[in-house]
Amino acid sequence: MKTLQLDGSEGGGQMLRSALTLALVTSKPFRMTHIRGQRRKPGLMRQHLTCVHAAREISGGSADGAEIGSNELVFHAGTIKPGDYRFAIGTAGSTGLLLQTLLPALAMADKPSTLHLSGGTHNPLAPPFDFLERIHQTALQRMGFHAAPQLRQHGFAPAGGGEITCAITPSGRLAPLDLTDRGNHESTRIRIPFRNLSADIAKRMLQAALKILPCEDARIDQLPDGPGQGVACLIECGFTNTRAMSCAFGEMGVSAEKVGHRAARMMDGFLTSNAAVDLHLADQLLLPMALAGGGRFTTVNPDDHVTTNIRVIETFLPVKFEVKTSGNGVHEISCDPV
């Protein structure tokens, strides 16, 4: 079978972990070449090269160039194994981004798989769990995916340490999507989770985010010791159709006011368009809704990740996709079979 070329000078992990995906299921081999070549760190990372060898390992396949800085990857995948698994990022590296490269094609297999991850599970550069769980595999099941993560330990940068688990059950027939209209906003929820710190920075987090966006189902939770420490303020929206989350996680030498009016403004800026998906949402929907066949969500300005994304899925499946401003900085993005 011909290897795919693929330049990644102009994406970043996500354009490596959806190419790891997509030859997964197609069975179809790749080779990408200047691997996150923008970045300030360009190359494999610790976190993108455990997706590299959870892929090879989940399906008896084989990756040249994985290695620490390595910028050149060719990948072949081999068949599909469901089972049990176990993989370590060994950083504070996202244990959801290796979930969302690993769960669609467990997904296709014929038999249930159990996934143990330890890494990352709230830092700045990925989306938090509670994304994950809450939002994320809200969407996916609209779809027919069928998964149940499940948290066992916060993990924070830089610690890491966190622990995650998820049952992934065969899909069958998948369907596609439809999410253009959000509906009503009917409720509000703010959490603030936090380990190893005092409660008044907490406290403080909430108080700022209540002053953006008041709400009754506001709290913050004190988390049992473990690794590091860490706070962060989480959002979410559910409407009629979907839900939203925005996020923001403290930091040294940025006030607990800022981090929680930081999260508060995501969300009201969202709920001031009529989009249906959050720009985090839209970038993670596009290659499971391109595996379900097509559909179609409506999303706030998506940048260049979307772009990325949708290059690399249009290289390896028949599909094509659509992006078109239907007014007030909402986009319709769709995805039809060619």
Given for the second form:
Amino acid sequence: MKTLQLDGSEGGGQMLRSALTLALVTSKPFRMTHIRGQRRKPGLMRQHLTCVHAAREISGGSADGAEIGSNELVFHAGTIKPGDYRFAIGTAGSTGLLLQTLLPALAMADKPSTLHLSGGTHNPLAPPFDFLERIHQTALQRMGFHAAPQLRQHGFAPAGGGEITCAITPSGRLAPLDLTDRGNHESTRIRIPFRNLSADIAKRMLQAALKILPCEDARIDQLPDGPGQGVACLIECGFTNTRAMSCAFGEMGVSAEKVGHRAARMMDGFLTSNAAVDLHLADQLLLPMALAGGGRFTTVNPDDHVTTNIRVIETFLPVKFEVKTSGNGVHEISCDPV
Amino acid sequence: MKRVVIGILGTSLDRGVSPERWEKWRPTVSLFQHEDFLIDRLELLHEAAFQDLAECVAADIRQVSPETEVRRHEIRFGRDAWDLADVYGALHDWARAYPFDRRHEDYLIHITTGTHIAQISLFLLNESGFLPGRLIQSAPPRGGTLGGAKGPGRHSIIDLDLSKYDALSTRFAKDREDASGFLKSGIPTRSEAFNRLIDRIEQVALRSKAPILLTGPTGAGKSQLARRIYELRHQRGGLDGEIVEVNCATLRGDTAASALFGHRRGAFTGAQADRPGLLREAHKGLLFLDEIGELGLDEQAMLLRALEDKTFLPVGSDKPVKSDFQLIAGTNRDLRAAVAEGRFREDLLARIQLWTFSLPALRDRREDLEPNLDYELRRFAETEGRQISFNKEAREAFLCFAEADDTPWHGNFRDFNAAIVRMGTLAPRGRIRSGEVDEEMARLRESWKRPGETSRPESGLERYLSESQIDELDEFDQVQLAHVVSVCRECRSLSDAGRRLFSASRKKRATANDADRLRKYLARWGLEYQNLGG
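Could the form predicted together with the partner chain be shown next, to go alongside the form predicted on its own?
Let's see the whole complex now, leading with the same chain.
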């Protein structure tokens, strides 16, 4: 089969992960050059390498150039082998991103699989587990994917040590996505999970968030003793047709109030828009939507991630995306078979 | 290729069991938190007292780096973790027992943790090859020392194999060039063989304390070279003591032993006070024994013991004295022949000839005459305090003479130096002219004559021509003229001689005046047949 050529110089790790998923699903080999070309440290980092290894393992494929710092990779997927897999990610790398890479592929198999992933579950710059479980998974379910992610242990950066499992059952016939109208804003809830930190920090974070987004369903969750320490502010809004989540992580040198404000303002911004899907979810829905044979959703101003992701998907699958402005900063992204 | 880190647990830097430990920089753990740096295995060395901490660190590493296998090794640094011998010994033992597999594994020695003594020991073990691989050093993140670490910090890999650094290689080459140039007294010598010899002497002089034997004809520069070797080693920290030079030919009779090895007061008549002797004076320095072949057999035996044991007995003393010196011996004789004749101890020769360098005679380094000429002119200016120089023609004439194949330079540099000193001294206003050069050439030729030896083979012309007249003849003409003269002496008349000398061409010609032809030939040299006394 002809090897697809991909230029990674515009993209980041997500471009590589999308390519891996698509290679697993379509069995099309690819060569990616200039991997993470514009990042400060270009090439494959440890967490990307773990993704490559995992993709190779679940399909019995082969990967050439799977080395730290490598900026070129040739990947041949074999046949997806459903089963019980364990993968550990170093440097508290995101278990969620690895799950998103493997899930669509294992869902296409004819038998169920279970993934046990360890590493980080609540890292900056990656979807926290709560987002995976309550937002991402809900959207995927609408298209016909069946997966049940479970959080066994929180893992905050930089200590990691988190664990998630996910049972994946074969999806039947997938249905196109239609998420153009979110419906009415029906509920708001705020959770502040924290570990090995003073409860006062979590309380101050919650108060700050509540000032911007007052709601009833708000609480701090002291996590049982475990690896590392950390705190996150997770704000979820329920709409008639969908859900959205914003999050911010506590970090050294940043006040608890600032973290609370940050998460609340993000959600507030989304609420004032009329989009059905926030930016993070938008990026993550593109690939499943294409696999499901198409669909459409509205979102806020799409960024470069969306553009590069679309390009990768169109390289592998016979689909065509379209991004249209529909006023007030809302965009409609549609995907149709060619 | 697997990447393996070998490191010592940092009992203070790696410390921490509370959850806050993740917020600070811990060198050993942080090394495994770099997203672009993957280590396959860690060999973590620690003392038994720190087992709990080592286990905590190992567990933390497994958590942030599931790709890494962590192995703990208990090691005993002994009573005092600041004792170099104990710590080095412990690490040396560990390294020797460790199954290094350099074909499949790349070793990085982490030197950020451990006491300074342990770090020094790791350096030394790495440098000496017992701990193969490269060093790795880590540092906390910039601006992250207070209030939590921002990222895992920095690390750099250091290869102690300095030959791999281009910039350093050039530097070393420059140093070596400097050292070789130093040994050559800064003279840019051109003789390839000589330059190679000096390069080799430079290597040996800087690396070895073993005796050096300099052979070569007298005046080839043995003492000068010995002095330069001493100064080079003195500068580079190899020798702290003084240089002591002695010509063994001057050590004759009863006082030889006492001059070399010293004596106790009253050891013999005239020994009025203790005398340390030259070997003692050369302690921690360099002893240059020139013309070592002239040393008496008893002194040879004592010298051998002094070289082997670094101790000797002064004359009349039963208390051995210590002296650690480097020996350079010089000789212009073939010591092997001296051994065969029983005049030189074979065991001593074996001891001193480990590094034997043969300095060529000046006549074998003619291409070096010009650079040495410039050097001698500078040296004259330094010692005499006035500049001297050659006229252009004078310089050319002197070099032409000096470089000529038949200029023997019997006394080598001694002659050469003397020639310059004489010319410089005689030159009016420091300017050496053709006159001084002519005079000097005659003087040198005269000095190279030995009794019973003439400057050239007898040609038979000496009876009829002056020496200076003969000197002006080309060899070509000399041989011809000598033969013509000898024929003339054998013949009864000019015509007779002419017929004999031109017999071949006579047969082809109808008429001939051989006598006239011969007369004219002789006249060219101011000779007449009548005066040849046939």
